[in-house]
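The form predicted on its own is given below as one chain in structure tokens.
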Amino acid sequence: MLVTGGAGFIGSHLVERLLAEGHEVTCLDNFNHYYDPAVKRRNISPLLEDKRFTLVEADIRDMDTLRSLFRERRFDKVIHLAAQPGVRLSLQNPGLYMNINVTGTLNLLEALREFGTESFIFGSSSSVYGATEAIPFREDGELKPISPYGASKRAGELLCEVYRHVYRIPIVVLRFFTVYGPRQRPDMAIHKFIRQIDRGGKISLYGDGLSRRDYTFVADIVDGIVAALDKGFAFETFNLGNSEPVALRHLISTIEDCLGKKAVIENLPEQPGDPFVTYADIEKSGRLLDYRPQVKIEQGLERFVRWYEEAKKQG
């Protein structure tokens, strides 16, 4: 099977799981410079000796390379996680997000149209819900993305719907809710908070600290992806979240407890593009995927901090 973005945060955890379950996995990643590419290379370095693992360094915008890869390998399953992430950066450079997240997804769907597959999983985001007032967020509810990133993910979902309708490609859309855990991207809030509190630096608190996020531990997300692989759905959309939103101030205080250090907080205005709350309704995921998130925020942050401390020792 193929995992795009397989050297990244979620992707590397997923690839590890798939290999442990006996699958042959091709990882496609372009190791771009959104953050230090060495981080992603460390993510997958333990996997390079596994004969069932193949690393392909390529860009999903390169249609010629995708076509050659699909022609050669004839993937039975494709999990598409590669994307340009980041809500705030998308406000500064929306064209980049449309180019990578929309055109890249279109290229993969075109490759699937030409060569076929048993299953295509599209990694989407809770950002597609945006400013919806219907809480918790249901898969069949209102979608009001408020950032170019969220819009690019929704555009990807719509392309999936079209390709299912016209070409009968079996597709599952998974909407991830604020994933965290070991190997999280260094630009993401929890990783930044841990690093800055540990070093005694300031952390930026946007708004009054009462905004809430449905933080979901990466192992629970991987469980959901794997559960969707073999179900044989024609087309379905699922939320993968923890369904327990956590206030930003509580998140920070829990990190303080885990580190044994106090945060130095810089209060700043709320940022455009950020919803006040994210909250996954996971009834459908539980019913059809037997998805049951196991890791509470306190447990997840403890694991994250342990990983951070070990990674710091290793330089």
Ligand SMILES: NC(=O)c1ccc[n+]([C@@H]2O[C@H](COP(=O)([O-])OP(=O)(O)OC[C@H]3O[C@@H](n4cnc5c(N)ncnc54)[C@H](O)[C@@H]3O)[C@@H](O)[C@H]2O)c1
Second form
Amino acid sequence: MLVTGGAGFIGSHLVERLLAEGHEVTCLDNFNHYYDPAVKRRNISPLLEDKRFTLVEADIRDMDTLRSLFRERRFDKVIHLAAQPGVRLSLQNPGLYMNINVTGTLNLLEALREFGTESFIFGSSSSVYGATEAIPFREDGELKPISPYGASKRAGELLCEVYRHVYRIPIVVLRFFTVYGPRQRPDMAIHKFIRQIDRGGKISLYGDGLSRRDYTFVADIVDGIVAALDKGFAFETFNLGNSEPVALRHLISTIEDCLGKKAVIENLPEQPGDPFVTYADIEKSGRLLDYRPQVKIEQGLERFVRWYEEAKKQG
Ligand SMILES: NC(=O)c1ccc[n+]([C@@H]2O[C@H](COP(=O)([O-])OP(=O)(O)OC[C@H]3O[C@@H](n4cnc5c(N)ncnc54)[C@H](O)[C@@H]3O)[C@@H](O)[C@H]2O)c1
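Return one more block: the form predicted together with the ligand, after the form predicted on its own shown previously.
Zooming out: every chain and molecule, the one shown earlier first.
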């Protein structure tokens, strides 16, 4: 199996799970500098000992490398998580998102067209729903991306549809909803809030604090990905969310409780590109993947904060 972006936050949790289940896993990652690459090296360092784990340092924009990798290994399954994330940066540097998230995805699909696979999983995002007012978000509902990041993920989905249609490649598109938990990307809101509240610094609260996000614990996301691997779908799209949106103010007060510290809040205007609410309808994922998220936000934050404190002790 191949996991692209396997050294990242979600990818490293997935690789861990796949190895624990006895699979051979190749992790492809370019350790880019969007956040400290040393964090990504730490994510996978315990896995390097495992003989069934192979690390390939490469870039999905490099078609020649992809082609020779696929020729040599003939992956039975490919889970594509490598991407440039981050809504705000995507407004400043949209071209980067098109190169990595669109052209990079196209390169993988091209490699699959040449060398075949039993299943391709595309890690998409709730940001494809953007400003839709059809809430909760259903897989067959309206899509209105409002950031270049959201548009790049939607473009990746559309390329998947095309490659299914023309080349009969079996594909599952999974739309992840704000994923959190140990090893979360340091640029993401929950991780930033925990760090800043812990250090007594100011946290930036955009808008009135009533915006809501469907925060999903990383182990639940991994359950959903693993479930999608073996079902033999021709082409399906699924939401992987918690289906319980949480208001920003509630999120902050729960983090305060977990840390036993008070936040110093700086109120700032709403940010362009950020939807007011994200809310997954998970009826289809429940029915076809048996996907049932287990971790409530209070428990998930408690586990995240415990991990954060442990990681801090180890420097
Ligand atoms: N974290 C979330 O809340 C969330 C929500 C929706 C969708 N997603 C999607 O899930 C996937 C994983 O996200 P994450 O939060 O773990 O991010 P992450 O940045 O921790 O992981 C992505 C990994 O991909 C690698 N990568 C980036 N560009 C690459 C390239 N050109 N070639 C090879 N490797 C490259 C990075 O080095 C990184 O290790 C992404 O596709 C992201 O868009 C994440």
